[in-house]
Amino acid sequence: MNNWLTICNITDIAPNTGVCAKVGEKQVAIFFHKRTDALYAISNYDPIGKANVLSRGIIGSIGDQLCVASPLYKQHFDLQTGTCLEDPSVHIDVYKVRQNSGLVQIHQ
């Protein structure tokens, strides 16, 4: 069964930045990490700031954890697990994402 939704071309995402896409009723933040040539997809909703803003966050790493800093209160969310590094009791959704023939796709 093909449950992959094409979002955009990989060239539409500037390296080391994020974009937002509506997938069903949810907003998903998609990031392209150039150094590892990897895509990450998380909820765009910041549960601490209570706004859809994570796609505008800055990606980086803390130790070995690749994360995005919320543009509101600067909490860091792990791009692989969705866990807030400052408060591990807070989690956001993580989505399967892939690059397929130059297209960025989210698993539904």
Second form
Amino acid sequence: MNNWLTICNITDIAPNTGVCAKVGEKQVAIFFHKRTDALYAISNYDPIGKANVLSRGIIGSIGDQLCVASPLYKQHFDLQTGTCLEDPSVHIDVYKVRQNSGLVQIHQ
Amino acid sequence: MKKQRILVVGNGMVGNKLIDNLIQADHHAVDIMTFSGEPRLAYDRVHLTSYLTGSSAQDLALVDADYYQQHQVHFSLNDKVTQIDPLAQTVTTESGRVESYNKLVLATGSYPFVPPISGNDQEHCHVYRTLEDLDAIERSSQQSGVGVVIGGGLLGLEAANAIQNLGLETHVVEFAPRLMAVQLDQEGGDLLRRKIEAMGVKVHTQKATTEIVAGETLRYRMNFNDGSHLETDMIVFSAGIRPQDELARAAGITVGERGGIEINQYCQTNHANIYAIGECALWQQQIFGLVAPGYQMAKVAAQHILSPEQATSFNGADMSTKLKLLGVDVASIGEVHGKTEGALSYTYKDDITQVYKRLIVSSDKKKIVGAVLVGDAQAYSNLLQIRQNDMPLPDNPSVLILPNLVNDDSAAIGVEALPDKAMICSCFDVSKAAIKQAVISGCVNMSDLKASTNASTGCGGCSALAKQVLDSELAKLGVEVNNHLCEHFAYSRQELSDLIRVQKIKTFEALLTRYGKGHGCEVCKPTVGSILASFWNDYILQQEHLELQDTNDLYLGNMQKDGTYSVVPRIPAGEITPERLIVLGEVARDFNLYSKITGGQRIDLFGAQLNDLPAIWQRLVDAGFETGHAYGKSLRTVKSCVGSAWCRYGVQDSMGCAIDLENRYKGLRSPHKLKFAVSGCTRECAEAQSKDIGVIATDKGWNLFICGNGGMRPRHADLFATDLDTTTLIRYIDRLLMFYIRTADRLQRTSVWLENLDGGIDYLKDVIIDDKLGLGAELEQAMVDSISKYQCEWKTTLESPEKRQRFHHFINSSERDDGVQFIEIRHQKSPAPKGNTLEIDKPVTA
Ligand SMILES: Cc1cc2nc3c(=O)[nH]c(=O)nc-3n(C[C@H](O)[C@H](O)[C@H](O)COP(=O)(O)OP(=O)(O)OC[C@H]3O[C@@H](n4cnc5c(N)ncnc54)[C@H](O)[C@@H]3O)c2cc1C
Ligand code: SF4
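Complement to the form predicted on its own: the form predicted together with its partner chain:
Every component of the complex follows; first up is the chain already shown.
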């Protein structure tokens, strides 16, 4: 099934930052990495700090891995796999996301 | 094996050190009991004076009951030992307790000598030895205008400093022809006198007091043997100390002719199982009135008690001293009274800058006999090391005390030349070898070194030398001290800050492209964001800076553990009108915010959801509030007392000053948060000495204290400059803050910055006060530029609809975060406890 949900315009996301989208009952953090012109989507819930805050973290790279640092206690989550770099036993969900004629869309 | 029972009489600095040495070595082998003649356990007598300038008894404590209990050390407070029975091996105390021992250690210290003058025991006559003495002096000072210290030695001058700080007109009366007669020669003493008189303390030498009678204009009159007199309200005796040896004497233990319990090289008295250590002990007819030799005795005695066959011996100690008295650097090394046969001396004297230095060498000019330094004691460590380690002198020894005009370091011995056994920190017995070892075990900076060896944490006199040894050892190991900010920038914060300023770089993107690699991270991005803000100070939420901001800066509030934010409006110096107070209350009520008054004298409102922040702030901004920058690494608050406006004791308008300072520096972005305080008089109700910038009113202006800290690692602020007028005060603070912003590391509070600054406080004075680097005007201009661009970030945000737009939890819905749940505690809301699907022990911070 081809089920893409439009969230917002790409210009609604400031370069190299994130926003939080409501997708059904889920909270999804979507990041726009301007330098590589790529979008990433992961769960907004920080399982370590136990709050819905990841979209408000700073993104960057550790070695070759693109990641976001939780604004609460600064653990890093890989934007592509959802793995926590400090504790690889912790994973969060990742979602498919795309740019489609200037629109940001999430695959449901 | 049966435990040895050890009794320690006296729980002063040295007695406690011995106990600590014993339990560190092997606390299972001993059963320890100690008796304290004071109402508390050991405290730091060396820093006694700081009790009057803000340290509490608890700050000064060297040990607490818990620690003793943990190690099964028994103790009895306020319980003097009154009798020793060496045959039965028992002691009896004031409270009637009888205890037996295998080994007895006398650590009874000394008592202040009060000359037998009639009238010396009146209500406002004091001594200066214990916390209780200081309490009494402080009480007296509140009913006195003039105070006299009898005795112009080291302790007398310290006492004079203290009572001057208590606001009294201060006199020092000395029997000898000069101040610090033991340590200084006549000329050194004279110069010290001139300097101290310039600070407002009146000095009277060659005066012997014959009686203290009722005064005519003041409470007492002191009559002198030359017929003159002096009137005063209060007297502090500081005419020397005498070893506390009565107890030993009565028990038949050998004491010296002029007092002191005689000991051998293992600190044993004439009874092999009775030891004496510290200021009560007499070794080869010498008493040691300093703490370092006492600590050495404690070490020797502890070793001898536990394993006599391995004991080292006490071989005397160096009595050289370096200190700051009433702001004047004074040092004395070795023998300075010309008692050494054939000794020659070099003298350097500068009447303009008021410096006096004398170096005394042996007749063959091969050895240092002694030295006196007044007004400039920089040569101290150098000279002391040469003397202690018998190092060869330069061909012309005078270079050791001449000012280093060409800056070629020709006089410096170079720490490489020091032998391994060279004692670098004598307070804590840290040798060069110990520093070497610490470096090998991984210590790379002064903070590490202090933590692992205690070096430089006592009197601090060795800090410059310790740093040099540390650096040279690091260099030898080829350790390149890596202070790179993170993997994306191979530069320190200071280097990046220079690059940004000099290259006029305005964005992170530009900096990363030119000087970095990768995509940045949560370490370098906010750091660069802060530097850009400090120098260019444009609105931090401009599109191109957004990615750099921590969530706190991004949403202009501190994120709390549940993802909600705090709202903290600025209340300069804690002064607020009833109208505004009502607005705060109404906003808190209408938006259901948890409210709390903070230590920074303002009101924090907690539990605001992202969606509500603009509406909350709109109400506050409309009522005239500005953002309090509680979220930023920037100026938090300037705490203040009400000062001369209301307080009976206030001597300046501390409120006015605090409000001006807060308004001047609000919004200034810096490496870490900044806290200020202003007190209206020396009573210091605003606790300025625990702040980054502390200002205390004097009757002539303002005293500026810097680089203090509360929090996790408290640090007492250093006195930086005295009696400043307001313009100079602001100039110094402008320069200081800008210099800090340019040179500090990321997240380095001013306290740590100063501790790591080469040259320390003296260097900082050179830069800020004397403008040695010629940076003064530039720093001031930079501050003015930054101030001129100030804006209330909330106001700017509210004015722009797009900016307001960001304050939504969801980009595609106006709903709130349903994960945020509250419960009620004490009639207010509080975050609901979180489910425990995953427990972590401690937060991981970058
Ligand atoms: C204001 C001031 C500033 C100083 N500054 C410096 C400095 O900068 N550098 C430096 O090296 N030194 C300094 N000193 C000296 C230093 O404090 C002493 O050398 C050190 O405290 C000596 O330690 P102690 O344990 O021998 O004696 P104390 O610390 O005096 O302890 C002796 C204890 O034994 C108790 N006692 C006495 N008799 C009995 C008894 N019969 N039964 C039970 N208890 C008894 C006393 O009450 C006291 O508590 C300073 C001293 C003062 C007062
Ligand atoms: S510090 Fe301030 S409040 Fe305290 S006594 Fe002095 S002027 Fe009064």
